[in-house]
Amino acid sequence: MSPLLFLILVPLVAAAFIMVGSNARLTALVGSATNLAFVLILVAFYRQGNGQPYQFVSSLPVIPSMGISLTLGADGLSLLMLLLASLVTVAAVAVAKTPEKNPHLFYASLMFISAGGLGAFASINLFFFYMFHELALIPTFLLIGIWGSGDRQAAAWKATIYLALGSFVLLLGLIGLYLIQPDGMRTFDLPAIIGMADAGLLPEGNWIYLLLLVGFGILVSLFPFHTWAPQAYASAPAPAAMLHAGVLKKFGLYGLIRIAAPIFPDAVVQFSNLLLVMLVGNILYVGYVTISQRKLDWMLGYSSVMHMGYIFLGFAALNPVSLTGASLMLFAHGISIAALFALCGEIRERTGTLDFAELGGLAKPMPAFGLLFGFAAMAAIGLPGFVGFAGEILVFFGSFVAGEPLMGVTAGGKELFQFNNYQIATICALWGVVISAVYMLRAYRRVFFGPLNDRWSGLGEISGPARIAIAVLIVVMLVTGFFPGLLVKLIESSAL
């Protein structure tokens, strides 16, 4: 059996066992841990620079006449995303609180989301790349609508409408990409399509790129299509928020890097100003909105939207340094936001509130918890020593050298330096780092320091499995932050 097919089948089989009555939590934990171990084995056996763009390739024809087949393959970037998905899945199951209502459906939904994410990142046939992502959206809707909090049904429907719209626009773009291929050569096989683009066999596809940008952009919460995400994450149970914000949201940016960058590089450059304006909206506008939040879950939801702007900046610059940085940030943000939503869920479970005005001083009864949150918050800010810092630096360096000078700054009739639109966007992104530090450090202070409300004096530390899972996420961020070359080498071997 193909190793990548095995990865997809494990959570599906686990979901099947859960639905027929096996111990739901234990089955989900064993299945997700098995996948994590197997991904680590694949990373260990991955051979960089062997001349093959993808490894562990397998193909099962489905509709050969239309070029539709279940073709799976992995390079460095997709292995990185598979590692992210498997890590976050284990953590999500470990921190999950078994609900009284339909616990088997709850854990089966988590497994279906994991299978969808793994399948999307492992697919190199665009038909199944799309279909696996759609598989993961249905259980996301169920998790928010059934087990969420607050106005959960409104949040579930709003997210579903936005994501369905994004998926529809994306589908139109993928169909358009299929139709512009030469007669007799049409396929959904991604390496074959990239080969046609390199050979000059594809016409200009500006309109297709715009469809892909809008479709993927809605799925990623690109400004101004972002309003569904904070409400959905604030209402979702912690494991669902971890899996969607940490894994599924990366599908859109992964798709742009994997599809649009190699096939439509001219269109990316041509419409770069449009994307730069939108991503600056993510960083500055959403960043200031994040500062104004008064509840931790909403703040983290907006924070997740804001940080997508940095990754879009790395994609827009479209050079090896910026794309490497964007890929690193996909991994870094996925791990950090998963840890933060896990901790946020623990606070909601124990106190019943996430309002900053009602919290404070929690570091006194829960010092280990406060330490874990502090590490996760510093990682989200991009503090040196965490992998997010390495990703941000590469994005800033790569984007600052992109493009041609457009605007000069003079003094005394002498030109001092010139800026182009990429550099202006990079400067805005640098200010975004200050914004993120403000809202994250302020949240940390309001929740864990100051006077302790008497209601929280009896709180204890989090359970062993949840503490271990969150600690593992933080250790991964630290190890890859001190040794980012481990991931950079993996990314550099990708078929970008």
The other form holds:
Amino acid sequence: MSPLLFLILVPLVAAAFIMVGSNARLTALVGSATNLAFVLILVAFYRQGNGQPYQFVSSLPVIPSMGISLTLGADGLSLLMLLLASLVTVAAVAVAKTPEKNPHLFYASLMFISAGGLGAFASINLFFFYMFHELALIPTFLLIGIWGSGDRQAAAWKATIYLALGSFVLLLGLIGLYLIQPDGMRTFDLPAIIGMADAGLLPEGNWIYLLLLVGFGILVSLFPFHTWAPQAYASAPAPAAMLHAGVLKKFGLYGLIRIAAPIFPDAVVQFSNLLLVMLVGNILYVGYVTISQRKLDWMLGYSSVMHMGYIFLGFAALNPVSLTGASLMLFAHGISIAALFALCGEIRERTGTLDFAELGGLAKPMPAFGLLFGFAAMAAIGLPGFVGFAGEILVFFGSFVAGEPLMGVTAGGKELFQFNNYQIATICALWGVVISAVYMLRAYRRVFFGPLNDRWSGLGEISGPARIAIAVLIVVMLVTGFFPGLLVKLIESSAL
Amino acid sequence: MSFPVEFCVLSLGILMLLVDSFFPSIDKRTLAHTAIVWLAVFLAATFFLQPSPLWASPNGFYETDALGLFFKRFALVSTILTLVLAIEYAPVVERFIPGSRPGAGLGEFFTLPIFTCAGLMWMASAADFVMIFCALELVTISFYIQVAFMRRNMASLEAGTKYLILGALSTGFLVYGITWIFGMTGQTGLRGISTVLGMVPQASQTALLFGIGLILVSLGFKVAAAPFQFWVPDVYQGAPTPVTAFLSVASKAAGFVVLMRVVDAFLVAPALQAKLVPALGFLAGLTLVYGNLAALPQTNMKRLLAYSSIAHAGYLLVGVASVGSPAAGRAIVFYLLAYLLMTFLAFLVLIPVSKAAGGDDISDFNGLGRRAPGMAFAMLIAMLSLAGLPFTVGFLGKFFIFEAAMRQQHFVLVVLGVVTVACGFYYYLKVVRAMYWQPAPEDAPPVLVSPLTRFTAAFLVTLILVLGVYPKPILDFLP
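Starting from the form predicted on its own, produce the coordinates for the form predicted together with its partner chain.
The complete assembly is shown below, putting the previous chain first.
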């Protein structure tokens, strides 16, 4: 059996075992730990630059006449995403609190989300790439609806309908991509389509790019299609928010980098202004909305929407530096937001509230908790030493040099002194870093410092598997932050 | 070569009636089980028939091409499933039928679907308007009886009356349309019509279009396309549940086979095509919007499934409007197959649940995830497949339809389709919400499910999931 197929089947089999009655938590932990170990082995065995764009390839034809097959394969970028998915899954299962209501369904749903993410990142046939992502939709609906908090029902409906709509828009884009290929050669096989695009066989596909942008955009919560995300993440139980915000939301950007960047580079450039406006909306508008939040869960939800703006900037600039930065940020943001949602869930469990006005001084009864939160918050801001910093700086460098230069160019005998749109967007994004520092540090202060409310003086310290899992996430961010070369080397061979 | 199969089905029906009359002491359920076995034998027998090439029959009345053969199997499978439902539903029927002895009337309840099946199988092969009309009437008249079967139940009687009146009206439209077309072309056979149209492309178009329009109206009634869908919600809700399932799957499928054949015959004239395709597109768009929007506020499960059946007719009509694309025919047939699997599965779960709760409301499904996890899972799969979620056969159906429509550049329809799919997620997930989010009422009676129903549900779930990932076995079979 192909190693990648094994990777997808492990959580599915685990879910099946859980549903027929094995120990839910233990099975989920064993399954996700197996996957993490297996991905690490794959990373170790991955050979760069041996001429094969994808390794560990296996293919099962499904509808040969339409070029649909279950083709799995991984290059550096997919391996990075698989690593992210399996790492966050382990953490999510570790911090999960077994609910009293139907624990089997709870853990099985987590396993399904994990399988969906892994399958999507391991597929190089667009049809299955799409199908696997949808595997996560219903488990998310159930997780938020059954075990969520706050206005969980409204949140679950909104997210599910939004995501279903987005994914069908995306499906139209993929069908369009299939139909513009020359008759007789039509396929959903991604490397083959990229080959056609390189050979100039594909006509202009602006409308397809727009469909892909809107479809993926809804899934990634691109402004103005972002309103489902904060509400869903605020209401979801912590493990579901970790998996969705940390892993699944990356699917859309991964798809744009994988599909749109190599196949429709001209369309990306042509519609760059549209995308720049939207992503600046993500960074500035959503950034300010984030600052004004009064509850930690909503603030984290909005912050995860906001951070997508940087990654979109890396995609829009479409040069190797910015795309490498965007890939690093996919990884960095996935881990940091997972750690934050895990901590947020722990606070909710202890105090029953996430309102800044009621919290405060929690670092006194729980110093280790405060330390972990501090690390995670700083990683989310993108301070040097964390991998987010490497990603952000590459995105900013890449996007600042993108587009036609207008600075220092002599035109009509006069030397111009103005920024082009990419540079303006980059400057806005830099301001976004300040915004994210404001809301993260403010949240940190309001929750962990200041006068301690007497109600919270007896809170127990974070302990056990949750403590280990979150610490591991932070260590990973620190290690890759000090040595980002590890990751860059892994993804540089990908066709960026 | 395939006449014998219809006659076998017909003889089975007559034989069952005789046995039922002359041996009244026989358990009617045994009778139904026997019928299921025989229908399964006939189904197996159809696999020994070779499809003949199109237009091969000498008189043009009856075609055994691959499409016809496929729909004969379709009719047999849906009849078998209807009988399974009917056995599960029998206690309810007994309650509403006055009889001197227990089980009176059940024999006919199990036999009538078999006559319908014969009519459906003829309809699948009919290639002449006369033949189409006769087969259609056999189907419709047997349905009149089945819909009104529970004669102590006002809802069932009301449904029967509505169906009778509107069905008769639609028959009138059909006959009137046929006469106009016969008047213009001198033919009733589809092959003949298409030859004549090919020779005189400028034949009086207004008259022809009028005739085609009348036929579209009549078939619109049959497939429940808006604006000819008024009868659907009341009839579906009032009819005995197995009949509702049969009506919504088999009758609709037969309507679509006839529609495909008729539309194909008239497409040879480009001038007609230019008018026919927009008309079909308009019907499709209207049906999509009406069916999906009207389904949103429903709280009764049978009514929900009725509106969902209108909505699915919309997606199928999008496929019919895309004729000309080589993929359209395959898309429609695949969609119908998917529709059969998921609709029957939904009804299969609905019957035991509503028997336990005494009603068909969505709220009767509350907490089913805890009360009967297996049945709830089957319903979950049925609803997700109806909504069109990947890894189910319903998704592939929608995928093929959208692909065919985009090939023909029906972008407006595709956009409507996507928006209405999102509506669909809402109302199908309402059922999922009831089953998994809502707690079960304290006094909820246990849901009892017979082994046959359990087995059939498991079988349908497996088919939906397997064909949703690996549809090749079916695609190889399709015409």
